[in-house]
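Here's a solo chain for you in structure tokens, the form predicted alone.
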Amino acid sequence: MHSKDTIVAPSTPHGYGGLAVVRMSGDGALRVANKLLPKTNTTPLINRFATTLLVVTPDGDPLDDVVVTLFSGPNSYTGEDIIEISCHGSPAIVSSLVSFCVEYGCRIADPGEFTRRAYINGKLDLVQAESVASLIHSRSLDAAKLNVRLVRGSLSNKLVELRSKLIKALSLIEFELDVSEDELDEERLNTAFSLLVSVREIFSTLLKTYHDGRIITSGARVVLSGEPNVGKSTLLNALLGKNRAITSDAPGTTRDTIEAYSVVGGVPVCFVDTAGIRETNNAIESDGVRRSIEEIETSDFTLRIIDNISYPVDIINVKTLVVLNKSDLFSQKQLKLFLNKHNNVVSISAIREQNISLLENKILSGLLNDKFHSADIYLTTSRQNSVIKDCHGGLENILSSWNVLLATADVLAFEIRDVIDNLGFLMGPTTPDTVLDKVFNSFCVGK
């Protein structure tokens, strides 16, 4: 499918920079490229070979010394023809080589519309569609490697796998449905049964990969929670490795959340500092606790800092680390005690930064399954997430009602195609334009 439109857009972001990239595709984008060249221009544009050319104004004057790069379709990310331009980051020159495009036949394109065109003709499936947007807004370099195994076609390849099997399976019972008048046939029955088997326990193994990578791929958001005073700035700070946070020794210093950014382990962070949770009469701070005790119960892990060594450690669970601060304040003696009594306490002391590297592990280890990395596969959006929930729910049913379905086999079948169904919604066939819509909306226009 190739729309009759051919869009225009920058490909790289606004600001003045050494090079910048202008992209054209559809079937006029080397028409249009030919006609911002001198009238004289005797050079042809070879396909995947980048030229050194002038450009002009409609008026013929020179505007920049680019470099064209044709890629012919169907062999582009689009599968129509692509030209690109690389001109000088000046926005004058970006903003008129897009003016000048528009002048002779192309249109501005829609958010995403170069990586939708590419899904719509077949260069690429709704996963890898959507992986290219999670590549591009990558914070880690973690995050970037998961999003290219992903773009390279690992949860695709393993998706057509398994539909494959659905369908070997489905049509073991309509041929049933076709051919046996009496009894259906077990042996083909048993195959169709463990094909549904395998395919159920590998949708299975997938659920479970969707909450380390949701964390690698958008980040996880940690929240430092406490009574006033414990020293939640001052650690966040030392997190940061920055000033971030204002610090004071007088209680209710925060009284507002604060969010900063990093990345730990590979994984990006969204630190959270809240405001002091104590019982209070003022009408400020007392939101503050309140969006405090919000965000604790909405993050994907809490750090409850205390800083003595007296206070009931008794609201332990696996989204929470309790971490002893100002460890420097207290002797060996004590601390060991201390620590031996709750060996699930991490102790630090933020305002020097001592163990700042332990407890990073630790939430590490908070926010990970033991066996990160050992899958090549990863489900990384919610949108994946719930369409192999609900294929695995739809093998369920099946599994556990096979024999009540094989009396009515050809409602087998159907309960068999509807998994099928479901999980085109992943891999685009019965994808509708509202999801379509979602995806693409989130790219930027030149991608």
Ligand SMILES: Nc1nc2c(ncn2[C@@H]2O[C@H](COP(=O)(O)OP(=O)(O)O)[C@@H](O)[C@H]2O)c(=O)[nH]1
Second form
Amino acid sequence: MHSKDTIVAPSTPHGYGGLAVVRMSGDGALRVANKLLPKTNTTPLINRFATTLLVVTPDGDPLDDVVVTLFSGPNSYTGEDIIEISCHGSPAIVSSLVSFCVEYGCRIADPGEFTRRAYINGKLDLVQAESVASLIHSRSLDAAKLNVRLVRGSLSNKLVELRSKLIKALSLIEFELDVSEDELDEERLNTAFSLLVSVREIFSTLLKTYHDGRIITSGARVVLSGEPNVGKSTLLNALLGKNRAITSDAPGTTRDTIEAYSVVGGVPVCFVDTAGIRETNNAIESDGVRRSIEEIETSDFTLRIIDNISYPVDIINVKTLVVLNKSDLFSQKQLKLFLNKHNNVVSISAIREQNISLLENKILSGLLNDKFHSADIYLTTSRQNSVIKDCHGGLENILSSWNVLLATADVLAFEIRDVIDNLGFLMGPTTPDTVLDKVFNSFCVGK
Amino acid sequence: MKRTSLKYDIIVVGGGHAGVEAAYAASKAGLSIGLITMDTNALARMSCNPAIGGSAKGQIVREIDALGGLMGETTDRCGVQFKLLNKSKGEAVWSPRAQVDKRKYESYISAKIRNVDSVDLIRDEVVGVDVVGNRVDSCLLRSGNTIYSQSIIITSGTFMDGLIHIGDRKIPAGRMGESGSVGLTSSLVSLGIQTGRLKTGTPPRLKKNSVNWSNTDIVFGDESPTPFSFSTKEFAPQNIPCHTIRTTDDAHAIIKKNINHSPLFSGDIGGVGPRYCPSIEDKINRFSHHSSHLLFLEPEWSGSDQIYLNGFSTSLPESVQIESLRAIPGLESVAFYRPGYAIEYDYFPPSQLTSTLESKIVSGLFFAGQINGTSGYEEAAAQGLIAGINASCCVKNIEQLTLGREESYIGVLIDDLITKDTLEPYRMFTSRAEYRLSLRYSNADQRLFPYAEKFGLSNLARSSKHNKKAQALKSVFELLSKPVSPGLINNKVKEPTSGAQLIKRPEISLESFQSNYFDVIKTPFLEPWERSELLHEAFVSIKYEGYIKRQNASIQKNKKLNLVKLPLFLDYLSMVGLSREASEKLSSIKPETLGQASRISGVSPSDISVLTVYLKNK
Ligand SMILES: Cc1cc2nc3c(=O)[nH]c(=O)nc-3n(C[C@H](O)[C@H](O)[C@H](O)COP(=O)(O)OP(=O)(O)OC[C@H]3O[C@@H](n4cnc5c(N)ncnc54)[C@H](O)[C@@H]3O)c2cc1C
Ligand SMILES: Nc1nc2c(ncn2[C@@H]2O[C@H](COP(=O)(O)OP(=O)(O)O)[C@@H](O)[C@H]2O)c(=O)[nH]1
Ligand SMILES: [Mg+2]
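Now that you have shown the form predicted alone, what about the form predicted in complex with the named molecule?
Below: every chain and molecule of the assembly, starting with the one above.
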């Protein structure tokens, strides 16, 4: 009887290419791989060795020369036996390989199933698993770097460290409740308190990284707004041209806007040109204006473009930067006078591509709290953010009512446990045994 | 002398704390019971410390009492010192404890059991169990007799292939002075039941007059003592003191020097002992930075000449025990009645049981007490009680009793036993109960009374008292829902606020209310201690209301999982999507419900969703 099904899927995108990779995972992977080889084959597959082999059709006809690599479980990505076949990159070869594997007993993998198995078998935790998906979809090198760190466990390790501190603090309280028959021990409580304070500090540092982490990994939306003819489209081209990014018209989404992707200082940015939207002060009923306002509200940053130095510059908003375009049309003196009066305005010439780098820098400062990405660890998903926020809030509560809680140490323990349980939404649950283990192993118990 | 017949509705093997509760509970169902034990003069013997209750265990005793068990009332009659522990640490962990007169305890229980007509006490040793099909059918006795029954409860404690260690001396025994039980283990193994080895230890018993008492400190119990039983009346127990003394560097040095003579360190003992009850050699070895350990000198019965040296559990050679103790001021000329020792014994990993404590593979065969890998009188008694109730339901073919984790420590105990790996003898701790805040000693009767009624464990007097008490509690809540006039509360209150709102303020305690505030609540049917407990209980349930509400979502979720039944023999190994560890654990433990599955270590929430999907698609 065969146990646990074996999955198969192409791991490289569909299309023609030099190479393509087909991957299997499960108890049957090795058996299926051997079926793909000619009956006369004598070369054994060795763990973590790339072997050049001929694969044949079920009728025994040669199909392709391939490289087969075996990764024996549990030391593999999924924790199960994995076979990777690098074949020539023809869709026909790939699909034949996959269908032969299915014929020999594999099942086509569901999307993300390899990573799911890695998670189920404890090779990755939840944080790491979700970062794998983000890594694959990284749109900038910096985003990729950040995701790699997450996949490699930077956040997970930090959370493990924090959880063990929380468990330590809880075990100090549980010792008081479950073992000690004396009055509450001042020193032990102080140790618990300072552990909790240190965890709260780290939680709050982590929370501060979420804004940047999200922007770096998921990218930002930056809206170019302004009257017709101020030079929005020209500026968009200048911003893109410099970065040689692909412009994509997105007609399906909003008829009147153009979206284009680029990378600014490592941050993937989607620039939205509110082309054709007429902004007037009185035409609130206009559909275009409403849409433009919506765009601005849902964006991370807005460039308010003007081309007139008599324009009233009154938008003071951290999410908005006023850009004076067509600087080439003004005299130095005029510009200087204007900029002195409005020191938040950046002046550029889109057509001459002047001051574009400065503008980019300003955009980056507007988007990120720390444009040098100097934190070790970033929170990147709203799930991470909301869990850590809850944990942080829980600790705030505990620490601010510490003296009151001490009168009911059972409630204090309940609250600490609640924080640990919350953290479990990111890392999996903590059982009472973990806490008791800590009690037994670090204290001398037994009256 | 009663005559023994050849057939019983239920046979209980062993007359320890588990066995007597099992027999007593089962007898209430009007069935005939044979209680077979090796020494009928040693019923409910306290093998180790002369105390009942304590943290978490006190709550268990209250629960046993609520379900009509013997332990609570016996302790109230035989206790020599009572103390409510943890008074400064929050009401959910307040735990009653008592020092007990061991001899009185045995004789009280013995009289109780002998008084029940339907229980036959049989002095013999069970050496085998026979089945017909997969149902138990009979017990084979050392005497050669066979006794028949369709329900057998095994409660043989530390006796199965028991082996005592004192230094390198080894004595086959069930506990000091009583022979062990040989043969039953292999008979059970031949039925397919797995077995393992555990170990526990006990300290030496000192001669009272060999101690220089002036070197010890005195500890008394509470002045207003807290009893265990909801039936106890006119409670006025003795308050005999215990004494404490501290170990010294010199004593430690002697132990360290001889540590290799302890079978724990020489490798002679293979069984695993409890970490929470370490031997003195273990404490000194693992916590070498502690220069001194506290020891308690406890009388074993009132007027006892035999002193139990709590905190000095050991299996060192007797000479080393003496030498090291003599290095302690006050014990310079200490002499023993008997040395401390360790005992190794067979147990049967309890994951082989259902939540009713019946074997998953042999029907009608129940297991309770120390043989399930637990330690402690209270844990044993609780299991005995549940096994007794369920064996009788099994005979009558009616629904059996499984208590939930959210409603009792007993529920936590049994659920932990059947879902967790036994890595050491299991002792209850309050922190094992995730819903600890609701499992108070003071509401054990409220929590479990409905079961006592349903399973015929209560009586008329108890029922009527319970109902009156519930009524009184309701009146207290009503009173507290009304505004409190400022004169009746000691703290300053500006606007008229309800008592309940006041109680939620941290600075308000029960004592903040003037003593006459509750006078309108009339409770002539309650003992004074019960009345004050009732008020406290009302107070705490209001104070903790918010926290308890927060637990409810998780309680509901778990209840739902507990309702989803899993077939006992699912093929987990070929189930798609389970982690390797989960499928192995699940197929070895064979949980009865999705809830149990979720509490097995190594089974993650994602495994549970796989099982859920599997059950849906089936
Ligand atoms: C040395 C020692 C140290 C201990 N230390 C501690 C401690 O530090 N802390 C703690 O909490 N608990 C301790 N205990 C455990 C405590 O004594 C037990 O938990 C409790 O007594 C278990 O109750 P029981 O009913 O399961 O078994 P027991 O009290 O052991 O009773 C078993 C009964 O079964 C009978 N019996 C056994 N085999 C057969 C048979 N084949 N046929 C007929 N009758 C049989 C015996 O005669 C006995 O009456 C210790 C026990 C010992 C022996
Ligand atoms: N002199 C000058 N003209 C510019 C500059 N940028 C844009 N323009 C001109 O302004 C006009 C409108 O530009 P366009 O980008 O279409 O404006 P939009 O309607 O805001 O998108 C075009 O004729 C551009 O050539 C600039 O920096 N300097
Ligand atoms: Mg335009």
